[in-house]
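Presented below, as structure tokens, is a lone chain in the form predicted on its own.
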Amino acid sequence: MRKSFGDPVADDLRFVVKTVVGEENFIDMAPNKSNNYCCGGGGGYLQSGYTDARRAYGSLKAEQILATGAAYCITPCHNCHAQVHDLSEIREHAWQTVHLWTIICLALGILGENEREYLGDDLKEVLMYPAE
């Protein structure tokens, strides 16, 4: 999708994240966009069981999200989820990583108590509703 469908849709996504974490909290890579970097788990790499090979490939990703200092790394798909979780749990957990669909669902207040597996501490209750 990065490639093909280019900038406009990467504006578009940058518009939802800002949108459900505010713009003073989101921090976006460089480089970004189309030209942003494979995380490198994508295309069956994830399962191929290359598990050194995919997690070499990925260090370039995991260079690019450190240096953005953020806490959190907000993924659009399941694969990228994993390779960039997988990422993050080798490096100690330098960053939290976050599907974009739980951060939407959270900003609404509609996320489950057993959706917030990979939310951190500072997240976790968060909009959190006892139970009734």
The other form holds:
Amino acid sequence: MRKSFGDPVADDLRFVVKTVVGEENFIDMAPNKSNNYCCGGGGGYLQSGYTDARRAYGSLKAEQILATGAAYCITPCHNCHAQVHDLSEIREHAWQTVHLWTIICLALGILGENEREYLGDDLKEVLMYPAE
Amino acid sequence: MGEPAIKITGKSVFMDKVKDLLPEGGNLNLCLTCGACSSGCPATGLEGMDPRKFLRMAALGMDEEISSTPWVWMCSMCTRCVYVCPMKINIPQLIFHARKTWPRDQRPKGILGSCDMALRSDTCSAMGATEEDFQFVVEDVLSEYQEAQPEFAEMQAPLNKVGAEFYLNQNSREPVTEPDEMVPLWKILHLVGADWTYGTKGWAAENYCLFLADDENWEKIVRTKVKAVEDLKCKVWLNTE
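What would you give as the form predicted together with its partner chain, now that the form predicted on its own is on the page?
First the chain shown before, then all remaining chains and molecules of the complex.
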């Protein structure tokens, strides 16, 4: 967002997320939008072979996520998803990392059994489509 | 009398070269040494480096050091340093050009291999998925969902639909390793009635030649993808990356 569309699009995404999860369930991290820190999944990092450096880089992001206390982190970008998921895995799965499309379809009640790879046990069976 | 001032003898060929390439010289001469860049950079401290230090070393002509530190691959070029810089100095561009000083075959193998793989076919897939592979996976997954989920019996995942409004690309990871993850997006596009298509050519969203700092092949991949979108006469190219 910082590099391309800027904060207005970051606000659009917040509108989407708040609509699907409910305003009361959305917790922004700090800092956020253009002041936010990169998670470290981009720029070729994931393929660079510098795994320890990538995880050290990502520790700032991990601390931000942990500070929210949120159970789920929504990552609309692919590289972010892979990196944030990895950062969680090396912290004994401290949070779940989901694509935006997963949480939209869950809220719409159209998320099937095989589309729930990244949901935690708390949501694995919720609003299952098709209904049993 | 204090110590005499340090005499700078090194002349940075590297930084001068980058300055010539960037609009306004990337403002590379304007550093106030405030450190706002480094204080908010997640790569600060890795390899004993940080953005301010890197820029100062370039300004001091320490070309050998900045063209050999692996730190250039540990910066994700997120541009937060530019965002907070009072002088808007383009440090990420300096780093990108430092990546280019590495002999191509000595750049990180994973990035190099992904770039080279993408160059092997018009799909641009860094995982080597072919046009046939992609078509098979999309059609196979679609028919499975059309059958299993009644509300989506009419859902389509068009391939090479000429004149569609949106050309959608897809990270190779999904068709290759987790094809079910393509489906939620199809469902959303179906429900909103979007007129979209995949292309068997140029469908792979990733571009590792960009990260490799291989300009020629970065451009080649972008052009291959643009051609795929234009050949199908699509109006909007939707990049899911």
